[in-house]
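The data below hold one chain only, encoded as structure tokens and taken in the form predicted alone.
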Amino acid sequence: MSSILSELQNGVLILKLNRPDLLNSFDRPMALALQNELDKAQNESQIRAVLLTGMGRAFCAGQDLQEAISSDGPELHRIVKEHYNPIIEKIRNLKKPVVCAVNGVAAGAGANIALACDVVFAAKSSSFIQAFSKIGLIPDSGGTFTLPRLIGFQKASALMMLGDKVSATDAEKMGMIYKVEENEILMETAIETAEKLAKMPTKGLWLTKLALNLSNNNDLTAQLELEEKLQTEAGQTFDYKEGVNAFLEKRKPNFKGE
């Protein structure tokens, strides 16, 4: 069985990890099967926003350890190099929004893939852990860039330090995700979240997430200066001149992402 399942609803691409017996632990068929799927939604017009979650109790426990030390494993720098940080990358420059719905725990890369997302649910009895200095590592998967930028810096570094686990409500508290759900409706609302997405306007939620990347390296007056230009981009959209024919019309918009 895959151990990525995938599912095109309503203009949602549904991604849910799928190895519920190790806790949804990545291996490398796992992580280069999620950039395929992210490719995937980048590369076709019909997918219009991505769901991420997991199967079974745990969203995602993080590196697969049998494999970082099987003498025929991959190094820990490829691990690294060639399936977190694609992923990261994958996720931060794709040109639709991610919902990541977080189900049960989510520890070291499984935390910091869920922490890259754009809308981040999380279910009332997940958690968040950074797991790394337990054995001996330092957060990866863009950990030490995101954290620190969600939660403030001494936050971050003692969650990073000392593996605290951190309950979904304390992680929305301390504005590490979006919001907390019940674990009942945790997949309800996440869907009907991704599905709103990928009725808006597509093309200038994109110009947004730009914004929100290039803003970490950019001084008030570049970003201010960038602003300017994706406003620009913006508004020569099919769905600038939609939406603001809809609203003088008193009409609903029908955004096609372009």
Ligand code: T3D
Contents of the next structure:
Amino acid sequence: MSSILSELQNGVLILKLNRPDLLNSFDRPMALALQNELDKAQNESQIRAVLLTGMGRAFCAGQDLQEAISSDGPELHRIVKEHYNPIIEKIRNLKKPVVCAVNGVAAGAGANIALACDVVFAAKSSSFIQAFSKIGLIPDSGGTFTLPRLIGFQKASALMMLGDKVSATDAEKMGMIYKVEENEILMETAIETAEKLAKMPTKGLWLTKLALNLSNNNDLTAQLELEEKLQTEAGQTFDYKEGVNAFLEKRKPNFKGE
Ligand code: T3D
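In place of the form predicted alone, output the structure of the form predicted together with the ligand.
Zooming out: every chain and molecule, the one shown earlier first.
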């Protein structure tokens, strides 16, 4: 059985982390398999959105610590460079929206992979743990970049040092995630949202994601110039014309992501 389950449904590539006995912790094959799936999502035009979730009771417990200490496993610098860095880059540079359904605990790299996604739902019973400090490591998978931008420097600093378990409800309150959902409706809501995004003008959504990505390093003037450039590009898409025409003709638009 593959460590990533993959299924295309109504334009959405549904990816499920599948090592439930080890709380979906990442070993090298699972990290590389997830990278392959993200490449597939980038390259195949019928895939218009991605949904990431976990099998079993956890979303992901981060790095498989057995693999990390095993003498024949990859060294720590390779784990970061070849496993987690590419996963985060591929999520942030994927030209399609990525929805995450956090179905249980998200710890270490598992938490930061979830937080790199574009729209994050979490089950009420789930939680987020910056577990790295408890084993003498620093937060990776973009955590030191993403978390302070989501919740502010002080809260990020404290959570990273203390390794507190943050409930999904608190995560929503502090702006770490988009929404908390009752456990029973998490998947339904996440699939509905991913399918809705897949039918939207996904080229425009990508340009929005790009503008957000680049806003991290720009001042206001540079960001205004970027918006001008990306808006011009959005205005040249099929979907822009279709959206305006559909509005004027009082009909439902049929977007193609082009
Ligand atoms: O080299 C490097 O490490 C660099 C990479 C760094 C990236 C990282 O992600 S570092 C952070 C690694 N993750 C952790 O430190 C989290 C470790 N796990 C936990 O703290 C707890 O398991 C949880 C808080 C996530 C959940 O607790 P609980 O009580 O619900 O479950 P449990 O009983 O601890 O775990 C269930 C099983 O999963 C258990 O196995 P067993 O006893 O049933 O055979 C446990 O050992 C296994 N498991 C959980 N997390 C991991 C794991 N096995 C390997 N690696 C794990 N990360």
